[in-house]
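Below you'll find only one chain, the form predicted alone, shown as structure tokens.
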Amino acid sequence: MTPKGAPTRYLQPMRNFVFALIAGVTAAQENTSGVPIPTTPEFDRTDPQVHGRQLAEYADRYDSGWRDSYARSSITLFDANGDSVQRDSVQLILEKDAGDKSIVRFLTPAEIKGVAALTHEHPDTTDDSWLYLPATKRVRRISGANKTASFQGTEFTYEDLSNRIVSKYEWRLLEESELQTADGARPVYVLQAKPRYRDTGYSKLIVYLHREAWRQERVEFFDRAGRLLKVLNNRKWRHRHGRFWRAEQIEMTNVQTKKRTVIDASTQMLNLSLYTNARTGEPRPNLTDKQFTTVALTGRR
């Protein structure tokens, strides 16, 4: 992620109620996160490139301040015929001004249990990625060229495991529109994002950004030849702590191979210190940098 701007004010109860209705939430939710919503700036609408960049930057600031997250999920891989296999995983993310850190670890099935990927994001340089394979008990660094490869047979690549840092793309606002979803129409900004970094599998992305909730409803990925390759849909949104939007279902569909990967979160926690330990009743500790090292990737302390 890019360096965060300092939020300036708390969401008032009435605005909270109106915002919840606009975003499709049935009841008002109080902002209990302790993180205020940043003031919406006056956007420069004269230049679609400047406007697009400003929208992307504000969306990034809007989703800043959550500190860390934990998610337990099932991952279902569908082939072109609709046949599927299921895996279970856990993901940890540490929010950092200089780029987030994350670990994804498979819990089942037995043949891939313990396989894990570690990512350190950087706003100005290539992200660092490592893969741990329990069978060899070795940590392997993922080189730039290999980041376009599939992550353990899913429709996500190692490149997709990184957050889309604003400064690494050239942005352009294409239009304001409505996106039709299974839950109804969503008011969106349609943004084009062209990667500025090397070793990418994409020529451009089309991002559908919710105009009030500032969340990414859909992302379309185009291959290096400019053809539509994959479509990412975020669904089953939850308003965590009345402040941050998180999708409980993520689906990545490869339109060229007809394969798809669906991630369903059974547990989501955002800012672990806001939750209590069920055994002790004490607040949970937040994650630290020590949990995002290559040693931690192997499961050793």
Contents of the next structure:
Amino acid sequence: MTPKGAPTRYLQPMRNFVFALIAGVTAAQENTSGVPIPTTPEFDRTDPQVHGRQLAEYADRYDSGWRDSYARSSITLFDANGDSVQRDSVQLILEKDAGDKSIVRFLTPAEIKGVAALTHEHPDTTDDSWLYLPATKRVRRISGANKTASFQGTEFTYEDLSNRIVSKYEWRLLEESELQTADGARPVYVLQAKPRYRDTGYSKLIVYLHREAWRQERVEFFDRAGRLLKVLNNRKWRHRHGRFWRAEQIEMTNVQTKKRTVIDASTQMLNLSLYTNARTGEPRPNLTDKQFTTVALTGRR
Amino acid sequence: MSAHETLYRWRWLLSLTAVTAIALVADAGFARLGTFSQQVDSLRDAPPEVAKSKLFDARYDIWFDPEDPGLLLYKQIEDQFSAEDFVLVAFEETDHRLGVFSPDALAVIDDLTRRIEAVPYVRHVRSLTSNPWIRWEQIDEQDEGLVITDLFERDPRSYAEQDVVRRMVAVLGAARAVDVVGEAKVRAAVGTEAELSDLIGEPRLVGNIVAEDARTAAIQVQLLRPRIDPARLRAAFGDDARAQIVGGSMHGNHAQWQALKEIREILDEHGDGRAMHIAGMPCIESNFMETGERDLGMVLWMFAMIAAVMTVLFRRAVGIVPPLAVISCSLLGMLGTVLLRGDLLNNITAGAPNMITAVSIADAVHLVASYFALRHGYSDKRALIVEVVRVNAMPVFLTSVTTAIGFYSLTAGNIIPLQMLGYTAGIGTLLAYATSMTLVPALLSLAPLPAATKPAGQASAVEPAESWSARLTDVVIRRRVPITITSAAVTGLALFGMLRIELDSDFQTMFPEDNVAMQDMRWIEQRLGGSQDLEIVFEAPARDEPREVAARRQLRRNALLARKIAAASGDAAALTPGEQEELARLSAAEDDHQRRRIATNAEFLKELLRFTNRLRSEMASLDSPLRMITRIDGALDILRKMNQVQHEDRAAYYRPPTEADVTEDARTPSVYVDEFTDALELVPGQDASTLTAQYFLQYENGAKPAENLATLVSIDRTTFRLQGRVRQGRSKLQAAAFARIREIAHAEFPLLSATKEEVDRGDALASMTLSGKSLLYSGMTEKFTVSFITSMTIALCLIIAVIMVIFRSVTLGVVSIVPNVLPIVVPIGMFGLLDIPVDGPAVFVASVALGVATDDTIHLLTKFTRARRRGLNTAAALREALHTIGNALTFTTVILVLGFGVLVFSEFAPNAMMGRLAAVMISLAWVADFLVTPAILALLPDPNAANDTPAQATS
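Mind sharing the form predicted together with its partner chain? What's above is the form predicted alone.
So here's everything in the complex, that chain up top.
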């Protein structure tokens, strides 16, 4: 499972060397994705609100064109005590202009193996969601109305996982600075995003957007009382096809309850047609709409 | 030169040293308190400019035995789930026919919910407008499905009445909704074909956030007791471990009270002019704190009273200034020492100033009274004061030692506030001795001596025979038999009464009738049931293996099982015998692993349902001790609702899932090949337990994070928490309710209430532990009192031993029991006889009384044995002894009785009771030493009986 909100980056040749020095990336990869980077627009630097929104829009455009993805990951839930449980899952995402489609299927633990959720995102209306329970062998429609609901009991809510649609927030560039991370300093834009919709758990978000890679290094979520509630850290960045940045580890910490959720991706494929099926030796087919239906959800074939 | 003369010569240097030392200690102590207060405030999000002094230690856990299983569980709950308390905000709507479902009332609830949610440290708010409404309904044109949303998602005023009634039915159930709005409206809301008996409502909400008649609504607020992580604590408090613990948890309390204050402000401003009521444990705790702090003012009145009484008794500055100087120095030194050690005051040690006032008075007044008694016989100030010191040095030293023993014996128990009281008052006692013996002679030496009216060497201004005390002594000696018999009878009766003592306490009776917090609590409890917490926690020990081992085992076992199934249809190689054996072994281990995960164990949940039903039916009975408990909720009720809504909402399915709810062809395991990995994958066989796990996942997938299972079930599913609501009432009644739960569990549900070992062996499903603040507090009075009585008994034995040694007489030691015990036993025994429950504080004032009684006795016995050693017979010795100490003892008694008597005006009932009891006990100590002890001594054989002419008394 990958946060689709995490933007990706294509290295502009001119900046490759500089970036390598700054971010400690040893070598820039060639862009083999076949998706060109969008040209950087003229940012309006006079108004921090406009500038902020433009940066967010550009980061969003930057991370489009990856078509589909497949990821196997483990989700580890830690309670305040540090006790934990782990669930393994597979996530499939199909990139669509009218809203992504995704399936999450649980692999472990045994009692929830086969539980699968299908979501059709809609930028302007409520998402459609279905859930399949192996014990009843039935696909049940579930309401997608509650964005503030927890995702499968993790520290993530649906709001955190869905695409942060730029127009749904009021943006503001606070400053350009260096963010200290476990892997070193990152040059970032510090953006403030205030939700403009009612069904939110947050008063604001502070997004640390990488200035060259256009990826979200960290996001801080403030509760409706304006107090820091959660911190999302994206780590172990992988540069897929020399074009799209994906974090292999994302960690959401609730600073108020001290609980946290860590998602570690063990396998990640972006744009499946760029990978070869080891058994057949053929390139893998891309995912299609047919794989994101309620029939496909049952896993029966 | 005698020691007393040396003392006199160096009196100024000694006094200066004592005062300077005390000043330095006090200064350092208060400086430390100032630093600490700032450190605590620095933890706040917005530290105030001027730190409010953090003199009071408000931790709840210091009151309990650190090993108490209830306390340990409570801490485990805090670690595992969340450290928080709830408060209920409630109001009523009696005019509108929809009750609290009226648009105006709902708008107020919605507004308050949003505003309270925004208050710092509020983790979650549940109300009529904000609660998970689990239902099955049409989602769009094509589909119906499971929906979990807030009951009111939009502005509640925007709903048509029919939609409001539909929600009323969803909460109250159809039957109660019919009572509120009539059947026609209910029918109009839910449709004509709906089976009304299936619409059972949401039992988790009725009687919780809304009353059955819909006239009262509550907003349930979960208030965090924020915990500061170790790094921040270290940053704030340095390496001082104690300051980290005390300051960290103090921050938690202050944060809660600050939140409570903000909630009250919100209610005032946005309550729509409605009468709002608020109750819950944090309200009670802050009420205690506020009342306690206001009550500290009573000490000043006590001080003023003491000064006034001394003015009347001595009428001269030289009689008033030295005792007040001793009190001030001892108190300041004691407080300084406590603070310098890094300790704070708590509701018990706050009593130490009263005690030390008593001790200081006793020490100083003896010196001052001797001075007044002797000064007419002296023309030389130096000789007079040396004599005053000589006469009093021994008894004051002895009384200080015995009083200190009394206090230090409190450190023997394992109740921290009593330990702290012990050493605090112990230090105060020693300081009172040191300052009495230095400052008092020094101050006395400042006063000019009046012209001598009697020849030097004369004992006193008045001949023993003429004084009131001597006349009293004569009466006592004459009536020694009836006095002894009467006092023996009274003591016997009191001892009998003590056997009948009922230890009990009730927060409600500790505050005056007009205390708002208590009125609010009664208002809410009348309409919505208990406002205090109960925790019933079921546990099964997890298998003793790391999580990774269990995960690998499950993977391996499922892979083997998948192959076995695939092999049956020829799609995979058959398992080798070794693999078959491995599969059997792994499956057995896996079964054991699953069995311990009780939250998803169908067998456990079925038994638990039986248990909660059993408790709930008895809770409704007015004869059962369980009537004190008004709710028991847990994840089980969520599971039941999930099962019901997925079965056409039929009431019969309001139960945990059973095997029958699992699709038949899902029960056996099956295999498939993963299209991406080409690996053989197992779909495990499904049963009631896997369905339960899947329902829980489904619920968590729809509920708000604050409503998820994390606060109800441990993350590994081996701990299952039921939360109850308990009515405020006498601690006896609460304790009886808790005992009844245990009784029912052990007698009828042994599988749920086994020992950890039995569960581990697989002979039972779970173990059960009870906890919660109300449970801890309800057991406190008894534990507190038992610990206190033990300490007092030790102290008494030690004091008697000391008396036997110093007076070299076993008889006197035995006799001294009477005046020491009688003043304490008689009032407490009376409570037993009159069936008045005894509260902790009432017992604890006994240590003041013991101190004063011992003082009196030692002074009496010192003078008595001195006179007898000079050859006086018992009658004459008693006459002289009582004459010598009569004024001093009487003055001390009057001063202390009136001083403590001031406390009767306290608004905090335990303090008022303490004042009343102290006054009675100290008076009785006087009675014992002037009437009872002389009478008994007069009954004893007299070795000097032949000497009927008194020798010349030189004291």
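Basically, rigid core = biggest C-alpha set you can superpose within 1.5 Å across the two forms. Positions refer to the first chain, counted from 1. Keep in mind it's a predicted model, so treat the numbers as computed, not measured.
After superposition on the rigid core, displacement of the C-alpha of Q192 between the two forms stays below 2 Å.
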